[in-house]
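One chain follows as structure tokens, the form predicted on its own.
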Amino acid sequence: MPTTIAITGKGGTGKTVVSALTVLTLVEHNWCPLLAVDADPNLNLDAALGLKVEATVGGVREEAGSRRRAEPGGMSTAEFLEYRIHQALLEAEGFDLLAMGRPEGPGCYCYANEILRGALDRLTAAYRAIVVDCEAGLEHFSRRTAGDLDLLLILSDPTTRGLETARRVLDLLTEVRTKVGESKVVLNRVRGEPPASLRERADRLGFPIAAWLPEDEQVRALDAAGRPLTELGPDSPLRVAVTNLYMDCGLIG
């Protein structure tokens, strides 16, 4: 079974940047083949990794639900959907990318969803690791579309409100009984050291701050220029911090 890592948190905490650097870090340390999953309907992970999504799982589901598809001769609906999912895969060096796309529309997708779940299970079984960039908020966990996880990173900005959102994510995981091997609250975009008041607030909320990731001017410059994170230098403070995070998690040596 693949090792599954998910990155979540409230909007604006830098989930996509951390997800992209997670993919690049694990590939660099030979966690191949790896599947990157963009579970955010806004579809930003592809650009961060220097790719361009043309098709999504949501689009495949819409085709099946609306019956507007044109099936190749002799294919059943199940075969067609699995065929289209493989077409939606983007291949890169060391990893593939699959975008989930928009949520369900107003139609009936029960049959399509059942087929898609089976096809995705068969697809993901072929990978050593899966990295999921979750959408902002808690929807994936309340709907249980995130599945069981080996490692969940809950990103927070260095604010009390961010820590309170992290607490709600941890509480919701218990409510929906999502299986998580390990969960860590990580502060992102920290300038200098995290304030002692935030550490104290996290302790009062019942969890430690597992790690903190620095604000990185190299990342800001690439983002401003519309350039992918694949161009980030090895001396990037954020890239170094992400590597150290996964060393602390025991995933890389």
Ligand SMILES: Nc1ncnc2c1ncn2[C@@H]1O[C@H](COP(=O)(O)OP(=O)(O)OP(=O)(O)O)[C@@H](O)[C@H]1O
Contents of the next structure:
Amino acid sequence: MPTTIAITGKGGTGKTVVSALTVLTLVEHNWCPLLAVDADPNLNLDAALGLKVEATVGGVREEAGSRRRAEPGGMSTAEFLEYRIHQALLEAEGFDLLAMGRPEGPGCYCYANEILRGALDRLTAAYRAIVVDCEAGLEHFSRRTAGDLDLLLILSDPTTRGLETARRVLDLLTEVRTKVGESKVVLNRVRGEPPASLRERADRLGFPIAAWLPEDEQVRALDAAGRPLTELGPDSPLRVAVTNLYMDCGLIG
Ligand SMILES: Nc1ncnc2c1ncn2[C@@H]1O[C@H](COP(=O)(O)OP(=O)(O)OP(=O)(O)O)[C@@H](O)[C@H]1O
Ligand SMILES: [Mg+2]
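Return one more block: the form predicted in complex with the ligand, after the form predicted on its own shown previously.
The next block holds the full complex; its first chain is the one shown before.
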């Protein structure tokens, strides 16, 4: 069974940046083969990793849904789906990337979804680690489009309001259908010394802050230039902090 890590949080808290650095860090520490999953319909994990997605699981589902169950003389829908999913898989150095794309539109997708789930289960079983860049919100955990997770990082900005949102996410986790092994609240874009007041607030809210990720000028510069995070130097403060986070989690030595 692969080890699955998902990164969630409010819009703009750094999910895609931290997901991309998680992929690069784990691959660097030989967590191979690794599958990166972009579960945000807005698709930006590919650009962060210097790739360009052409096809998504949602697109394959649409195509399969508009097909008849078995085209005479052709592939069955199940064979077709399996084939197209493998085509949608982007191969990069040390990892593959799969983009989920849009959730299903109106119409009946039961049959397509059923075989899709089987195809995805078979595909993901072949990996040692899976890293999921989530869309903001917990809907996909309720819909159970995400499989069970070993580790969930809940990203927040370093504000009291951000911590309160993280508390709500932790509470919601007890209601969703996805099983979550461990969940950790991580503050991102912290400038300077972490303020003691936030640590105290988190204490009062009943959870520890697992990591403080710094505001990183190198990340900002790459973003402004439209360059991928694969070009980030090994001394980037955010990269170092993400490595330390996975060391603390015991995932890398
Ligand atoms: N530690 C950091 N230092 C500097 N810039 C950062 C840092 N983390 C994120 N950013 C920048 O903040 C912006 C939002 O980051 P990102 O796209 O990763 O957030 P997100 O949570 O995935 O957003 P969305 O909810 O839209 O998917 C980007 O411009 C990114 O480069
Ligand atoms: Mg994102």
